[in-house]
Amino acid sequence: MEATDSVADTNPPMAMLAELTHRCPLACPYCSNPLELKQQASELPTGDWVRVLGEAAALGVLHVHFSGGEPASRRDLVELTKAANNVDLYTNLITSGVGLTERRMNELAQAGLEHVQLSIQGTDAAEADHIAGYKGGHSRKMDVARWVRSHDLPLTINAVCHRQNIDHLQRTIDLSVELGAHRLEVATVQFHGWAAKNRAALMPTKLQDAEARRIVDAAREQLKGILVIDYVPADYHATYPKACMGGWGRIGLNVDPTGRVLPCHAAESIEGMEFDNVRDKSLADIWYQSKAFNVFRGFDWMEEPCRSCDRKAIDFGGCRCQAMAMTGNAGATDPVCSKSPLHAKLLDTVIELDAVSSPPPLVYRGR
């Protein structure tokens, strides 16, 4: 893949996703991490992460999201939070809650942690622990939510939504309010990586999607000033694709556990693409100069109908990883788009999945 001529028009990134580790105690059947997880021995050491956080701040990054896997699996999480705070990066911890203790939550708050995004898999222990494949996980999550709020830290609940739990959406909203969350992200499963193995079991029906939209619209009106609700519907049910990552290489970057820098979390699923590493190059050099970041910047790379479409500056052609998965060509129009020549094939898939009356058993990660 050849890079496009768009470096001169590139602004600094606003956010960095720091994927500290792929280690995680959960076995979620929709895990968004790569099929081949990075091993602990290959993880970026503390000193390199501290340097990268400094480079990110100098580059113009405003906030860092500590993620994984489960970032609490890293013993240096408090140290890295302090390092980010020292260079004035806004810090957000994206966590399953499993692996955190009240003492460690206290230490993170004292280190300057400014926000927590807590994932939940259901609204009660039986449902949530079944989906996560981890007994006792839901109870720990409820504890973590209380610890977060005891420090008066903003709390976002991330509720991954799918066919087997979307009918409990109203209860998810109620639970978020009960926990004192400021924001709820209702995120429908994206079918990359491991989630693709469970598509028939997890894809919501069109009727479920329509009802979820109705519930969200009503709750937004009712809970104004109390809870902000973001809803990311299933791509397969959309007329137009979303602007994945706000456009390739436009707003944010990801550093994976080994130090490779990616334009999006799933970018390594694109065959033939190589990614530079912070062990070898500076973050600024990678952001502005690397082939991986420039290949889908701007509009020169686009094929028709994207190239002449009046929406190209709105959705930037959609998701490159999804285009790769569905067409074998990362430069193709995202088939989610109604203007794509492959959209009709996607609609056939939606009809086929809607007709599944009894979802197949879940295939858990690592099992």
Contents of the next structure:
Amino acid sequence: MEATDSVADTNPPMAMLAELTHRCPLACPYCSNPLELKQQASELPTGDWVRVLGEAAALGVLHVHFSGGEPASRRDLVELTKAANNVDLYTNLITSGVGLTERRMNELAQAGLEHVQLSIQGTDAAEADHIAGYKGGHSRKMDVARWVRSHDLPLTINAVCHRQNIDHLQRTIDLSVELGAHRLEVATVQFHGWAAKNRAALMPTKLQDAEARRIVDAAREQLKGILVIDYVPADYHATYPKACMGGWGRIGLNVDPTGRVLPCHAAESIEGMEFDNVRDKSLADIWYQSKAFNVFRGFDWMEEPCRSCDRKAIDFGGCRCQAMAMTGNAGATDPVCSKSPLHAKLLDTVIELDAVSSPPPLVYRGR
Amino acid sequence: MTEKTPVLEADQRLSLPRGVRLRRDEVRGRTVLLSPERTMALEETAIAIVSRIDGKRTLAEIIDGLAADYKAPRDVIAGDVEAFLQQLLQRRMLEVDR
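The form predicted in complex with its partner chain is what I want next, because the block you gave corresponds to the form predicted alone; please supply it.
Now the full complex is given, and it begins with the chain already shown.
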């Protein structure tokens, strides 16, 4: 009865994150990809991706986000963009910019690309290339931003912020305006995957967060109609958890480089989860029927304090992966919630991290 | 900073910038306005407004047309249209040509 209920209530997905590859030239110490990266040989071939894009559109997906790794590492990126466009999907490219050339950007624009989300790791080459672990990366990104805007494509700058760069937030905002960006996403590092290894070096202090909010509020007022700014603070500093993924299996799905379909990009950090693959089943079948999507869908799976909480339809119990990482139980209330019995322990961690006077050196992925 | 917050004026020609488009969402039986990372489900009046944004018509012409088609007082229509377009403008989903 309960299971049938949640399936019957399930709406079609709005968005698909297409993680085309895990290959990436950068080595960001906050990489959110799994610790175990998929190799090129196991990647889904072009034909399968084209079929999956068609299935996604028929299922009700409106936005496709090409991501990675670095999606430009795939030779068929232009072809896949065209295929998405053919089935009327809104196409977004989430890129580091490294691996793109002016010619390739022209081809992507012609193929019907509609939006580019470009990451930056800092506001100048020295700072940014240090974080990305890649010399020359920042300067290439500045070129990419110009090429994107030369086609009148909307540009979002994605600046992951953390303890070592959040003090340059005003400069990040100014740079975004200079580059002609429409939107700036300032998201604090999420401490999953590789990022968890560098938490002590990257967690902003509470003071830094308060200052960042002040700067963002002032800039939003000043830049109305010029730059939309989204700021995602560290959820460790929040009173209530984030509505992770807008609710499990509720809005979006994620296809990984090998074709496995995940409710969220970090879901494989949850022990015991099994994911169906688009090589074996249709996307619709996986979305509506698979165990992985139904296990935390709706409200029936919730434990207390979530189960009787009036915020459960707002934040859906928070992040399952964070609950897993901090409590060993993926069905628990996300400990960033002030109502979680484990919240006091989390606050101790925040105080401890705040007190770190000199952050430890960064541990780089693949270096 | 030289950029100025754009404002709406009656004689401006309006267009949707690249990356903002109207489409039918057959699966859900509705019409949506798509833009970066955003989906707006539009009601009939909003569809009527957005369909007239073609890079040729001015704000005043759009309001005139709607007032005639809906046989409604022009100032009522003008208020609704401007409030809606102001939202789009603030989200950079509308371009004004001067």
